[in-house]
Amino acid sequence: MPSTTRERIVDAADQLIYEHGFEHTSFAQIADSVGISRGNFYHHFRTKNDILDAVIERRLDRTRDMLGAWKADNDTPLGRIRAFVHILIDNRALIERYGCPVGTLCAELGKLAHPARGRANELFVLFQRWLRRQFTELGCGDEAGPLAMHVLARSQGVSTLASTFQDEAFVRREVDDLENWLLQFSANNPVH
């Protein structure tokens, strides 16, 4: 739970951007959220850009602190690749409503050529990163980027189609599919 006011702030402003983006929230939005004058939030942060910094921070932090415990709960290279899978799962009805998290901001920033969307892309180049040390520890050498790669993208891709068809069966189906070609994959490639 945030406890100082600007953490309280950075929460709101995160989960506004995620549900509205960056574009279509305001200052107003994120101080009535917070419920605190508008005077009071122009003192923690001046500008938009300086709340997006912080939201991106945050989301940095989290996702280090995610693939952390996602190291620390599974003994194996490929139980942390399914950890990774399964937050298609766990995240579901959140992807369903308003797509991946990281995918709608890299988008949104993209698209308006904002100056912050490097930064945001350093969220995928930390999955991209870890999810490539998986592979490596799984004994595959040089093919490692290619397949942490195809595994972001699928990723993403059912986040994508969640979001537009909210379809769970589909979610469902995808996850299974992505775990049946690890499971394949592992036991073509015993070097683990």
Contents of the next structure:
Number of protein chains: 2
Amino acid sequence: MPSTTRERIVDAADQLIYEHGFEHTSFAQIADSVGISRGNFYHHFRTKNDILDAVIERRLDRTRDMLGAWKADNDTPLGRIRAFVHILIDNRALIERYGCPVGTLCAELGKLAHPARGRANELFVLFQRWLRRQFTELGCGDEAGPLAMHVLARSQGVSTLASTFQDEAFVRREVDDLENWLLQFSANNPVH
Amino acid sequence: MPSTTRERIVDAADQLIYEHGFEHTSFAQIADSVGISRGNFYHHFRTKNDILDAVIERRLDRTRDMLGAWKADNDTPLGRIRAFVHILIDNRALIERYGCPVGTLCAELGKLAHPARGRANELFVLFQRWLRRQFTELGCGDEAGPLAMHVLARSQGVSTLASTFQDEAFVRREVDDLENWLLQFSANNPVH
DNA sequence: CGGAGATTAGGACAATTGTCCTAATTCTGT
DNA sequence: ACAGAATTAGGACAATTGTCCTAATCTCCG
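Would you mind giving the form predicted in complex with a further copy of the same chain, to go alongside the form predicted alone above?
Shown next: the complete complex, the earlier chain at its head.
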């Protein structure tokens, strides 16, 4: 499993940016974390925006993989949406410490008016389109888009408050509530 | 209306921190924004944490004032909760640009493991306790706490996605949805 | 008026930042 | 084995950061 230096840099940068934020992550920290010199780092990424771009592309790839896996693992659109909601439980330890990787990155880049802002937002778009497709398959028609945004918004809210209050019971309650809403919703829906 | 230099510093810092984040706001920027020298600034606030503390205290004060005003302006707990939800509409322009001032600050300080983190979280606690009281007055008993967190979480989610997607229709839809949920909820409640 | 204390200006300071350069070392293909 | 390319190390660089100092100015009370 030979991971290239470049890959190891992107791995370390991804994690550090998630844990400490983009602006609070320096070249020196990333280089130290990987165990290479800054000169070597510079050979692979010439600017801080370059490494940020690579991290975002990596997250986009991994998100696509994750969405594909959820699709493969679940026969029904309802099951797939539940898989999405369930990341709040599966990743709750990290979310309670550092928040949602997507939401916190987009929030930071938005405040910085950073050039990579749009590309980072694509992470949200990926989830939104995927959720919309599931709701469409559920037979929601024009409501699929708004419903996708609704699920996305509620998940984001849970993430934000989870990292503030560090309250696991709250997370589980909200996930249960969201899942019940989904079940009740799909039961009332024309196609089920 | 003679505002002291100190007050003008806190005002400017508050706004800059909201717009650009705490870490991306420098002493020099704040001093420039107020129109004073860095030396003068240093006379009032010796460290960056001091100015952050003052900004947080100011936000806490203003939040208490706002919650008090909502209480004075609305006769029923339902009306008060609606007033809370409605900040998403009233402040939508700012929220679409910079997100929620509370959520984004807590998220940033959390990633920095900043000493002022706990004090910033008190902003959320203020809203949470206030909302809980309204639900208690509605007769929700033990459910008042979870309901308060639920409303808080959904508002946070809307704020986050509002600044990413900059979609006013989405915000209005979610606020309508939340208000309808409130109405339906209180209608089904023992005390109404 | 005069002097003490608060306020202000302007700059010094070391540390850190992102960026860049040069010279070694390692790898690759022939 | 050897030339050329890719990779790596170690530092230089100007700019910016938060912090701190000193001296000038202002304010206000006796």
